[in-house]
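Just the one chain here, laid out as structure tokens, in the form predicted on its own.
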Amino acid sequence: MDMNSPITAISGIGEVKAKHFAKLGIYTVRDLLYHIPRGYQHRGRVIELDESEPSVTSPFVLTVCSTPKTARLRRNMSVTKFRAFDDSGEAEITFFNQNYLERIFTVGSAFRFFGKAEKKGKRYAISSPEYEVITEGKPLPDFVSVYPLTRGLNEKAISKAAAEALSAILPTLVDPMPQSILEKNMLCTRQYALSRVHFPTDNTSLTAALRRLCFDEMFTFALALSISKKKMTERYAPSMSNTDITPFLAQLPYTLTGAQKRCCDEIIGDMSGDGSMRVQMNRILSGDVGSGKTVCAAAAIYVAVKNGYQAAMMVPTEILARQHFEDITGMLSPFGVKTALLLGSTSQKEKRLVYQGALDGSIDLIIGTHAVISDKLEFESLALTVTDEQHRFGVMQRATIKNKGIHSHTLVMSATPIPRTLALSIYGDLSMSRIDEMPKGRQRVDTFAVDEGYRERINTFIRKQVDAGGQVYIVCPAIEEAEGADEGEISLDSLDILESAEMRSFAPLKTATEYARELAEKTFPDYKIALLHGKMKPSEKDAVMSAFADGDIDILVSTTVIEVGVNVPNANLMIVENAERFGLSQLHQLRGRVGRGQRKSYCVLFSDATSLTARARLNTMTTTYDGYEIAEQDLLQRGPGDFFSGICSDQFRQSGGFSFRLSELCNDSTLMERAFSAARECVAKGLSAELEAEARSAFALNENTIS
């Protein structure tokens, strides 16, 4: 067996259990060796019966003293008691149909039960509880890992499934980290990594297991923009020469800001060059949102269509890809600038003469969805790409619409600010430009962080800016209600190196289904509130969308797929239910879909949230309105892993499979820092072969892929 073995090679993994492995994404040895649990119980921690609380989880060690009895009571329902003691009670254990355990607990034999013990009279009752045999000479572990699961599957099938696979792999598993930079970077090695991730033996070897996978995971991440970087400079692009905007500025209703100025001459002189090819532009334009990064994009359209080019933009939604092409077009327009739109919902006849008007080059410029990537739009002559809210798409996505041109040039934007010390990590394959200068007139968003007290004055505060004719954004954390952690279950988020060391009870979530259907039915009965959220349909998302920018809905209560949604000037107040589940970052971006017009504007944070941690980041909201700023706040307090979340999954979410699950979490920029570091440090030395297939594999890259 090794780690490219097919999950069947274990024993007991028969054509059946393979299926509910795969429905995890597990089908080889080393998918089920990376299928990281979701959390640990600590079951080491053994207490009498009589210190439980009834509302904990906490594990027992109790005797069976009575025989097992099943009852029926109802079809398809039986019931199962029996007690068991120890020094300090009795409790009356019950489980539902599970017939079988009558075989399995015999008077006098002990068990380590995990589960809540509640008093009733003078026994406890335990219901469901988790549990153990204890056999003399075996000790059971302390910790026990808790997996995400699927029907057919269990914490047990996959446990047993991970011990005989690591019992198998460890003896002959190569690392392929380099000794020197283990020992610099104080790493433990894989093999103890994956053994203690699954099986960990006490809080110091979880924890130097997860840093050790945190530190792969990024380490695998920068070799392969380093691989990609490598690539880049070996590609030339088509040269422009006729790069004076003079002309395109002069017809601007405003003046551009000095940042937008710097940031047009970094792409102009990106495209520009002496001889007919020169290296290709690969840019990121990060800014605010809005910090007029659109200009600037079109600055660049304008010079590659002045040199005989063509261009093509895409954007993640239909109703963004409608504003981008009527603020472009009106730009453009005025020097014979040729746009079309091409949309999802696009009409077969229309697209048929996009489709000709691209090949044939009488169209200059497309904008549009995920249609541009289509097989059957073809260009006489690409050679710039532009892609908005970068991190929305898959690289292979990014990397099919600039593959229509040959080595056509490219534009990446983002309206998250990013800090500079991770920008220059994360994005190491790419130049970057940064607007940090809004454009005069962009009024600020009063911020107030409120607790549940303010709700009366702020529903009232919602009917008067409503009733003045405004609209209002109420952002929830979650679509519905979902079961979070088990009772009991330390969660990765509670461990020192990742989200946060302090352990955290939040208040209740506000989920969007719900709290719109209450504001519908109970509070704001004469207004007009609609629902949107991520699992929508995109035609039902656009038409949710379209109708909040015509104003046809007083009050849109949504999820964060806001985020990245169409200008609506408007819109005059945001609200923000459960305020510490999000990153600065996060709170910055949905604060930024108000203030678009000539209305006041406010954004308030609703948040119970006791912590000091909690507090000083919501306090940071309402004093700090720089977007460039509270990133570098974010990275401080939260560490990278917001970062990775919004920007970096997606990269490379659609080749390979490849998961920042750990990275997510992490909240040790130095560790990031480091990682990135002996990543450049081994490509600089020459990269094992081992080395270079694992970030090739990891992210699927290849000649179509890269960058």
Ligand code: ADP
Contents of the next structure:
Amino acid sequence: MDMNSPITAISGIGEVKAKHFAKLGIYTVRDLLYHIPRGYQHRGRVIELDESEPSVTSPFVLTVCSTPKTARLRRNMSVTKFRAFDDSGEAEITFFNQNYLERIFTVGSAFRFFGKAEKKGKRYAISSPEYEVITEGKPLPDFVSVYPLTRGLNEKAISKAAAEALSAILPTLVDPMPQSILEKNMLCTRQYALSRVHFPTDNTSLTAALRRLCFDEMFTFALALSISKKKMTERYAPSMSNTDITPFLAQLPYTLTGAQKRCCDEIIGDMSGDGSMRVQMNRILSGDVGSGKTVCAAAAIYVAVKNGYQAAMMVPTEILARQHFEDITGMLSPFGVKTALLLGSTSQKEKRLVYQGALDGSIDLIIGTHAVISDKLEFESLALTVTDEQHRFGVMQRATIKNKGIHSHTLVMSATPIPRTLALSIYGDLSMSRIDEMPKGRQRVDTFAVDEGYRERINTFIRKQVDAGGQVYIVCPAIEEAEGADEGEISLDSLDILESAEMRSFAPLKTATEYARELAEKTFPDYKIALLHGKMKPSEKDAVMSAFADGDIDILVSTTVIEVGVNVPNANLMIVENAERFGLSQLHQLRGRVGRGQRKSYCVLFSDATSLTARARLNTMTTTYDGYEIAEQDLLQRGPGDFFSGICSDQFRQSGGFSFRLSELCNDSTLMERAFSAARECVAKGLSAELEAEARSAFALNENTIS
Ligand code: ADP
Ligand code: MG
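The form predicted in complex with ligand ADP, contrasted with the form predicted on its own above:
And the full complex, kicking off with our chain again.
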């Protein structure tokens, strides 16, 4: 057995179990071992019954003192009861529909239970606790891992599979990380990390394990970035000699901001030169939503076309492509620039015309979705590709375009303000332009952080906005209720929580599907409400988004898919549920969806989180409106994982099988610096085959996925 073996290689896992594992995205032994617990129950600190608090899940060691009795309550429902005691008292323990437990809880045997003890008269009552039998000479572990689950797989099954896999794999597992890097960064071995993250013995070992795994994640990420970057250095693209954009600027209805001017200069500077070819531009244009990136891209396109070349613009969604098409034809058609729109939904006949026009050079600019543009399209003389990544962050996996063997200049627009410290690490030698100034007269989206106590007032506020003709976004963190209870476990959100080993439960998550129904049926039956989430088909999403843009929907309940949204200037209220679940940068992106028109706009962040850090984070949003400042805060407060996971689209996360899940757990931003610098060191010294293979497979990089 090795990391790549299918999980059926693990004893006890057959085809049926394998199907359940597949639902969790676990196909190989590696997938299983990197299926990191989402938390740990600290069952080591056993308390007596009389020390228990009614709503707190706690561990108790109790001895069974009555024979279990099962009673049928009704059809399909039976209850098994027995009593068990410790020095401080006696508890009645209840299980439902598990008659077989009668045989397990024999009188005189001792168990460690994990549940909530409620005082009922002189006894305690514990319902459906977790349990482990206590055996002489076999101490129970202090921590029990809690895994993301699916129907058909419980904690014990995953834990058992992980234990089997570890014992088969560890003896031969080679840690590809050079020893010098381990030492310099005080990292434990991969073997230790994998075994302790599933079976921690104490806080210290768990912290060390997580630290190493987080390091690996950032390190691999950094390697993948540098692999994909290495490819694009020595490339050449046409140089532009005619670079005067005065006529273009003169027909705009506004003057550029200073920041826009500087960025245009930087971009055009990259493309200009006297000879016929020059080093290819690879530039990221970042700027907060609404900072006016499109016009900078249009200026670059203007230059390319004026010099007799073609340009292409790739965007993530059809509806966004249409919007850009309208904006940009408006700016460029006065100069005779011929633009075509190319979408998945474009008819075959029309597509052929576009292909033809691109190939014979009669079309100057093609705007369309990623896939469509890179598919079959061939250009006569493409000199510039602009990619609008919107909120996504993606230097990788950009499509290559056929272009008679000549490369084109590349401009990527990103609406994620990337902190300076991070930008250096991520982009290294990639050039970066920042539009760090908003056009004059932009309204501020007044932001409020509130708790459930404000629900009625906010509902009234929603009515007021809709009745006045406005529109509302309501963003929820989840689509449907996740399986498995969230109770009585320590979340890995922050290791601090582990230190105090406090049991706590989360506020229930508002799920988009459920909430949309509730609003439509109960709260706002008189308004038009629609639902939008990432699991819908692209055509369905587009239909909902268009209806919202056309004003046919009053309230749009959605998940974060609206981040990459269209401009709906009439929308003026953004409500975020369970706001503590989102990264600051992400909240800022969401807020940017409103405040685009004339209406005074607002953002309301709902959260019942009481922790000081959560409150402080949300307060940042009510006092800071600068995307770059927020991004720096985000990075500082939560570390790189949160930052990345907030800005990487689901698609990106899934495509590479890379989630930054681990880094989300690591609030040590120095670790990221360490990982990036270790990666630089490794690349400089020459990458080992193992490390390179790991980075490539983590990001599904192949020869064609280059920037
Ligand atoms: P983003 O950076 O989010 O892509 P856009 O390019 O879509 O922003 O610009 C947002 C809006 O601001 C557009 O309606 C655009 O016409 C307008 N705009 C851009 N630059 C300026 C400016 N310098 N002054 C006034 N309005 C501007
Ligand atoms: Mg834009």
